[in-house]
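The chain below stands alone, shown as structure tokens; this is the form predicted on its own.
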Amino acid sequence: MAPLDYILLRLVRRLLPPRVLRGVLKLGVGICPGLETRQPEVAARRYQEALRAKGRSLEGLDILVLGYGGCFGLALELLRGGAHHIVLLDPYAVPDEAANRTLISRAGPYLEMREGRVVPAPRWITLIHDRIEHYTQHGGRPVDLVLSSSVLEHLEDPEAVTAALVDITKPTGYHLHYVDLRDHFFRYPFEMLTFSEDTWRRYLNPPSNLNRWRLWEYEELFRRHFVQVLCEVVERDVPAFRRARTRIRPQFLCGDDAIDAATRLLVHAWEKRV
């Protein structure tokens, strides 16, 4: 049986408006905005080195975030790590001024003040705050790095997202994605296992969406793009698995607890199909 604090907060979710929502995660109450947003230099350095162990740089590249989250802190630290230029795409991020605003005095060439508000300098960096194929439909700048965090298993559809992310990658081009998943309440992280689908989307699935897939899933979509693909089990929860594995419903199941258990996947994907 679900645990009752968590259909409580499953259901209290659906039911905040998005401002409201917008506004908890600012505060950090319950919900945690991503590390892009709390530590961008952190993250900076988890992407450098996660390139570093492939050997490969940010040095001289074009580079689009997928998810950005509203700080422009991310693109700042990989622009000083050697990158050319960033593409910050999100459809549904609002910048966030007063985080943008303490990136100010030592953003450099990078920000600009333009009528009281924060901006990136276009040379520098592009925001876009439309959907991925949008963006790719009308003439979007190729790029030779694909970086996300947190953003693949959010998505409604994400064969297409992928599809037009390849498109707009050079012949040469990498993607590096980490991947959350877990069930976001993560006290439970996988109670969203443990529902049918109907019951998932009518009263429990987040407005943020977690489309629930599994480290299989990713794999199968990356290949169906990518000559190499390689998914690296970043994290694994085996307590928390075997507490929920005799109610995880069977599609959500390989078999192998070593891949079951995992909660964070790390994808490199290079070499795309022609």
Ligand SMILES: C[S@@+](CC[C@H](N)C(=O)[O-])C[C@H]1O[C@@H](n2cnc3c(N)ncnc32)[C@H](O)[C@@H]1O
Contents of the next structure:
Amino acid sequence: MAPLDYILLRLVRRLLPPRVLRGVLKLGVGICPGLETRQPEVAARRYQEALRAKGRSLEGLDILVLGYGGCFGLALELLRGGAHHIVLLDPYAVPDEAANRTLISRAGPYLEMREGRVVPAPRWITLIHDRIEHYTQHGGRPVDLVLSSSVLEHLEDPEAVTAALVDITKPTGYHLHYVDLRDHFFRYPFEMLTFSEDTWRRYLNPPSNLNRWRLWEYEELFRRHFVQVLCEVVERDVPAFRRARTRIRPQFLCGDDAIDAATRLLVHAWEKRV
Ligand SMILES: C[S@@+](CC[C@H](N)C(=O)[O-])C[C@H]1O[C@@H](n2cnc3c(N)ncnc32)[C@H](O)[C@@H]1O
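Please supply the corresponding structure for the form predicted in complex with the ligand (the preceding block corresponds to the form predicted on its own).
Following is the full complex, with the preceding chain placed first.
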């Protein structure tokens, strides 16, 4: 039986108007914004370390950040780390003016004030509030590196988004995607896996959409597009998994607890298929 507080919160979450939700996110009550929004310097360091472990760096790279969330902080950190140009793409984000204002005094040439608002300097940062599919169809800038954090799990159509990302990835390009596999009611990280597709879609799935994809589905997706794919489990929650296991639907289990208990995943992909 699903916990009552879980069911209530999921139902309320579906009914919250987007403006109220944005306010709740800013207050940090119950719903937590992503790492790139909360701590862009930590998010940048995490990407740099993952690249360094593969003998790569940010130096001179054109980078696309998928689902940047509204804060320009990550772009600044990547540029300071040696990147050449950053494309921040998010079809739903609204620039977080308050957060971006706090960055301006240390932003150097990367941000400007225009008509009283913080805007990216076009020489360094391109801001796209559109779907990646449209951006690539209309001559998107080829990039060396594609980054995302807590975005893939929200996609309605991961195949279409990945195919579009691959289109603008240079032949030598690299992808790094951090995926949060948890139910985003974090107290019950595996609860969403206990419901049928119909119940999830009809009553519980939040407006931000949680597609409930598991590690092997991401692996298959990226293998269709890249010769080299590495799916690293970066975090597990074995106690929470064991508590929920008997109620988890079989299609969400592969039988290996090391994979089934994964809560965070890092996908590396390179050598795109021609
Ligand atoms: C949990 S937030 C993470 C934001 C940011 N990456 C962070 O770590 O703070 C998920 C983001 O994915 C974005 N998103 C959802 N669907 C998307 C899509 N099809 N293409 C690009 N971004 C998308 C949302 O607008 C939202 O900003």
